[in-house]
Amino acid sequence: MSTNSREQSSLSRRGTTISWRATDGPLTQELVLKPGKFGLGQVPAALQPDAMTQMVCGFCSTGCSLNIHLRCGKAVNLTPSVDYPVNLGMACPKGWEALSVLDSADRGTTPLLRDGRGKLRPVGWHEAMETFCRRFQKIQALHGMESIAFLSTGQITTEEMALLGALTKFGMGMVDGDGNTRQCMATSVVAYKQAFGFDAPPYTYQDFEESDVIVLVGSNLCIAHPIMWQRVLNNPHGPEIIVVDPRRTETAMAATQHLALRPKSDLALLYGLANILIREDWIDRQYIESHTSGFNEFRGHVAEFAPDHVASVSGVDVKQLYKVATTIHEGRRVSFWWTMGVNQSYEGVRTAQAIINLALMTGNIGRPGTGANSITGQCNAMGSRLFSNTTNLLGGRDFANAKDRRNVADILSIDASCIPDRPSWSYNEIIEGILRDKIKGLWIIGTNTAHSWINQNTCHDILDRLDFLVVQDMYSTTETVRRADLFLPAAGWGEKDGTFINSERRIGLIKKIAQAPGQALADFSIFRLIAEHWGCGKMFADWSDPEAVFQKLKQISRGQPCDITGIRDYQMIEARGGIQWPFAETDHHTPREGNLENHRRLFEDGQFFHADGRAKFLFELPREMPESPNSHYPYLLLTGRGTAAQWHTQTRTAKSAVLQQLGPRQIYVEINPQDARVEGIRSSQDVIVESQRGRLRAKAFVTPTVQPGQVFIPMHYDATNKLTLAHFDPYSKQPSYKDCAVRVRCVESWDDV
């Protein structure tokens, strides 16, 4: 592959990434890797087109922006933006095909209704919205108020969310709502408000090229966010790069560091990294006696985690612990990372929090390059966090306090009594409420529940018992949309308006660069619409379009940690490359050399978010795994991201043939030679894994990346979660996916099929 001076290939010492760059301006060099209107590649000089607009991209939480190229106002291409702070020239393969998803033979054109005979059928939006209605009202009329509930996603625009969580909660009645960032990222949330007194990310993208120490705990982060790891790439100060991770990932494999431990030991092995840090005085106590609260109990608690014990229960030994807490000590800036391996466990919060703590007690806060830096998963899973109007009232409010119910209602020329005095159901508790015959009626808006949640055999019979079920996507054969009584086609990505708000905080817009199919509409016109027939139209009256809302969401964030009262405007956002919260209309922003914004951290002060300005140490006993591998099913099962091509349930990804050539499409597994051995296996042969659960028919992959006694499955696939267990941490409630029993055999017969 050939390039000219204004392009290059990412390469590093530590090898290569998946990403291309343009370095300077648009590339006129074509990068065909598939034939099409929306190939991997770039618009020929010759084709150059009429007109290019800007926006974030719509799969991860990196918030990428990309130029899309416009002929005749229709999108024929794009290409990554240089200008832009986040991604700097650079897309990874799923940003390239954003646009390619968009058509899709199944994409959702019109609203379906099952019929009598149990078949879904086309039907117009005004008889779909008088079933949704209908229905849904006389559940409530039979059940009460709190017998419906929604599901929604991290996946929709900041102000749709709102206009979600406001119509439901205010407007219908709802109680219960949650979103599929449950499943990603509920632990940070918990983890940092507890800790730091608000869910408050303190870092920025530009602390992965100045740190000298780099620790990534449970982190892919080269397949998982590609972004992000070539920021790690720019890094100039070759920085150790030590990663915590049972598997030996292709993150692993570039670090200079590696602590295979044993699966869900990280809590131990955290603790007892703190131990030898204070046992060695190589603790910053001027930060700590200044900025903290907590120490002390702190202290006493690791002093059980000598390394010798942490050693046996983690696997790792104690001279690698040691130079791991030399290697802290040593550096001046000292970046802490993690991402699900840590969310997605029974004891993520506190596990969480361990890594929060190591961050303290060394000072690397508030400075670049340092960090207890949580990386979110979905596109704009931090909108949701703070907007969504789920478990937190809108701006990170609190529903349980009368003051901060006054306030929104204030601001929304609302009645107080209106709002919920308690937060909602998690969503595990909705799930279970179906179960408990406590929700008869459920409305799941841009996710595929059917696919995603764990222990997926009980979650299809417990969708079943639903009375009424409204799913509301883009496309209209996904296993939740199979199971729907009516089906409510959704616009994507690139047709709609909007914000997300990325990892590092940072607002970015997205635009309506296509029409959406047939009569599919953006979810923000769909929730107008059910207010409307609802009866509580007026209600919104004023919620007009997406930047309507945008202003009501800046006056209710004032004051607030996450305040954006600055931010003026949709222009504004665009103009400075994105703008990270807090931008208080009071503060005072510089913007940098060519328009961009500057990078902002959090906690430079010092000064965090509890009243008495004090992050918190926090910490408690590891526990047992539920459900340890056993005589009958003896490997511990593994999950998590395959390659930087998938996502998610690949209701997207699936789209696109350039993505699905990435990667394998047939569901696999990965098992150490010593257990195939013991098993008979050879690579590439069908085998059986089986759980207490479930069971799938997977292709065996024998490699050493995974320890013995262990096997790790892609989450992407639609059989992962037949064998998952349903257990969930006890504060954030989240699922932990990446622990139970299974066992592997070979295929024998015709019932292995």
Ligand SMILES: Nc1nc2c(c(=O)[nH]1)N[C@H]1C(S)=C(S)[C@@H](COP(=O)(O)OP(=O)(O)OC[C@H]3O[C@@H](n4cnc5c(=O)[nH]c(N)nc54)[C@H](O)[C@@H]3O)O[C@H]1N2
Given for the second form:
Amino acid sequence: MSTNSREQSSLSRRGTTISWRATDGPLTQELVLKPGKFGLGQVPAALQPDAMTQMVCGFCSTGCSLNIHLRCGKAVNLTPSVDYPVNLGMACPKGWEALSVLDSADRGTTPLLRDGRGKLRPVGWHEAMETFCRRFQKIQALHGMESIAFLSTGQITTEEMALLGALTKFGMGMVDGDGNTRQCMATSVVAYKQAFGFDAPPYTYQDFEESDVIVLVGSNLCIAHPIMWQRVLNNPHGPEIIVVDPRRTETAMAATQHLALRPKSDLALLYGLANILIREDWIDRQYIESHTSGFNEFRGHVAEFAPDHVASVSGVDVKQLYKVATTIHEGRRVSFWWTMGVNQSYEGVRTAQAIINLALMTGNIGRPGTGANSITGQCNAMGSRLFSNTTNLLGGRDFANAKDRRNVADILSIDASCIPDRPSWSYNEIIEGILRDKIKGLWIIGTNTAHSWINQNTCHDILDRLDFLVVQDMYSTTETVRRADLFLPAAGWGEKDGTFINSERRIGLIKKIAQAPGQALADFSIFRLIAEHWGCGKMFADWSDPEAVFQKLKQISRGQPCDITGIRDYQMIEARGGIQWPFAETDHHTPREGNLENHRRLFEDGQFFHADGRAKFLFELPREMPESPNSHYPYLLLTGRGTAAQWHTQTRTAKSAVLQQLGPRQIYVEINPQDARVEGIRSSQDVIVESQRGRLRAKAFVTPTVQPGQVFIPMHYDATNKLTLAHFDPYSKQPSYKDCAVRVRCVESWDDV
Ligand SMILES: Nc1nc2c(c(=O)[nH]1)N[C@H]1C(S)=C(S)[C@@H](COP(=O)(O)OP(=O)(O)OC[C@H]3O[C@@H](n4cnc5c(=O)[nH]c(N)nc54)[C@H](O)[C@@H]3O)O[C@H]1N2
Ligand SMILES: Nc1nc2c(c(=O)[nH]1)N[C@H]1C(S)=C(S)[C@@H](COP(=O)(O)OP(=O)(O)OC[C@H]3O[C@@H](n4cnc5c(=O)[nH]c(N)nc54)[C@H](O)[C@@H]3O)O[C@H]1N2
Ligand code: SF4
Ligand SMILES: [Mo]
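Compare with the form predicted on its own: the form predicted in complex with the ligand:
What follows is the entire complex, opening with the chain shown before.
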């Protein structure tokens, strides 16, 4: 297919119709995905299912439920569940194709160990485990206990995360271990903790349907969360949809107002809106008085952000600013949503809090159709935020707090001195730690660092300095596995049991409905095996299976805002169509029976998690963009999701023939027609894109959806992060993936640069 495509999809309970359009031509193809193992065609009679089970999807954080049709206990087919409160019978192309990506020639079937000649060779699990322990223990003996670390993921089960976090930090003497959720959700975590007193996204998906004004900041729902987008389209109130995004995305095209602001001018823009709302007295004084703190200081701060000034900084004119402020004022139920356009920024935390401030000052929180709502990314990013034992001690507790450590130690019957008394280094600090010779051994689980981390050329160099790199993944050919000394083959979604927590805090089940290939093992089993070989097996003797771990996590959550002690067992989760936290034993707010009624939001009583029960207004002056375009590198590079059919580094989605057809295979760069003319670039031509750190070759996609002076490259191609600049939000340490300076030239004229 042409790389010059725009995807459109419509989803229904009968099937998913996907069509895409060449920019310079008519509709070229249309494909209807019907239930079937490979998404297409009839199911052969021999494979007619004899049973069905339900489980949540393993790609994005929406957490759709899929009916898995089984024959003799094995999955042969799937359809989206109609009776699940999340997706109401819908699924996006990735969901429909979830089974086919499991079948692939490069699935890891046996551990691989790098030999003396530098080749990865198959070994048995015993040798793999002996090598794992010997090499890591040797590094610790030579360089100290803290010289080994791990990097994990938002794509394994909560129980696996908890076991990994406990094994490494309580059993193996590690202190530093972080997740790829740092690349994704760290900003929201810090923003919520500081503002609300706990990392607590307040919404339920029904809010998409209950709002009369929906404000989406840096969020391309149509592509990244297609079923949430369907929920928006289900909204019966004819809502005003305001999209704040420098690009005219698929979501922006469908909006009623699109603010095509200058990248990273969000903070000024949001303060400007607050300025107008205060100036016009369009605020909820009673709510502010009763439930918040810091408003007077905030009012003083935003006085500097007069509409004229904000218009000149953001490129959004005063009239449009007023229109948005008026819409927010007139809305009865206004919800604010944000994703990576906010989180992945060198001032992300304050930007997220500027959104939270708008919700608080207008009293748009704790009621149906309202909220300051961060949308998560990966299927279990929310599980990672609460139970991975990385940034927080298990259950949203604090490593630095002796009482929290004692509490967790008591529940787990371990010695409190086993628990580190400081939080982990963040992902970037671990990477820098390798450079500073502090970290000599690294274990990477379920993330593809050598593709997705920022500034890849440096990242590769740094990974290659390690004395020992272990990578645990479903596939044996990822960019990161290729650099490993030891590869451990993991089972994936559908090949193991456990729970995920979705964006609206809903705990859902995944189940084993297929056999992992060869000797591949569930991450859970690999962690247990390592505990045994390491010599700390006793500590985890009763962490026998996922549900046993779930019971422990329940106890750890007791009394926390994420208390889930009221969930009896997995069976109850299944019967209720997932359960949102909190759900305490003492909770009188028992979800009503009947799946579709099972939903709720936080802060309905106006009580937040700070000691004074109030939410805080937090703010700061905007910062300078560290690398803005200049005469040598005149374009600003934006990166992000390209199509609904591609998932991140494509280790999974590239394995589906159907999904492959739905997304461009080759890397492409979107460039505005005006800039293309200046550079002499035509659509589909090969161009070079270069930053100070690296260069790549891509197909040009000339399109007015990007503004002049900006270009966009999806993150799904391994070269994208050769260009990005390693800079971070100071509070959350989240990488700022969406702003660096590049130049673009036709391949032919490259020599004269
Ligand atoms: N198909 C698909 N779906 C996915 C994923 C996937 O890989 N593929 N990944 C999942 C994950 S882990 C995540 S985190 C989510 C991400 O979901 P999204 O955050 O919606 O996706 P992105 O494309 O990264 O970024 C959103 C938008 O931010 C805009 N943006 C860039 N700079 C700025 C800025 O300065 N201000 C504003 N306001 N906007 C800006 C970009 O133009 C982009 O359209 O998607 C999830 N869903
Ligand atoms: N330029 C740029 N870069 C970005 C972003 C951007 O917007 N722009 N977005 C960032 C964001 S938000 C994110 S979340 C990251 C994602 O970056 P990554 O986490 O690197 O992306 P994935 O391709 O999802 O990698 C997950 C890996 O886990 C493996 N895997 C899947 N399931 C399992 C399992 O059950 N067990 C094990 N052991 N392995 C499994 C997959 O095969 C894959 O190799 O990328 C970040 N990078
Ligand atoms: S929207 Fe997300 S959870 Fe739902 S089917 Fe698609 S990838 Fe799966
Ligand atoms: Mo993400």
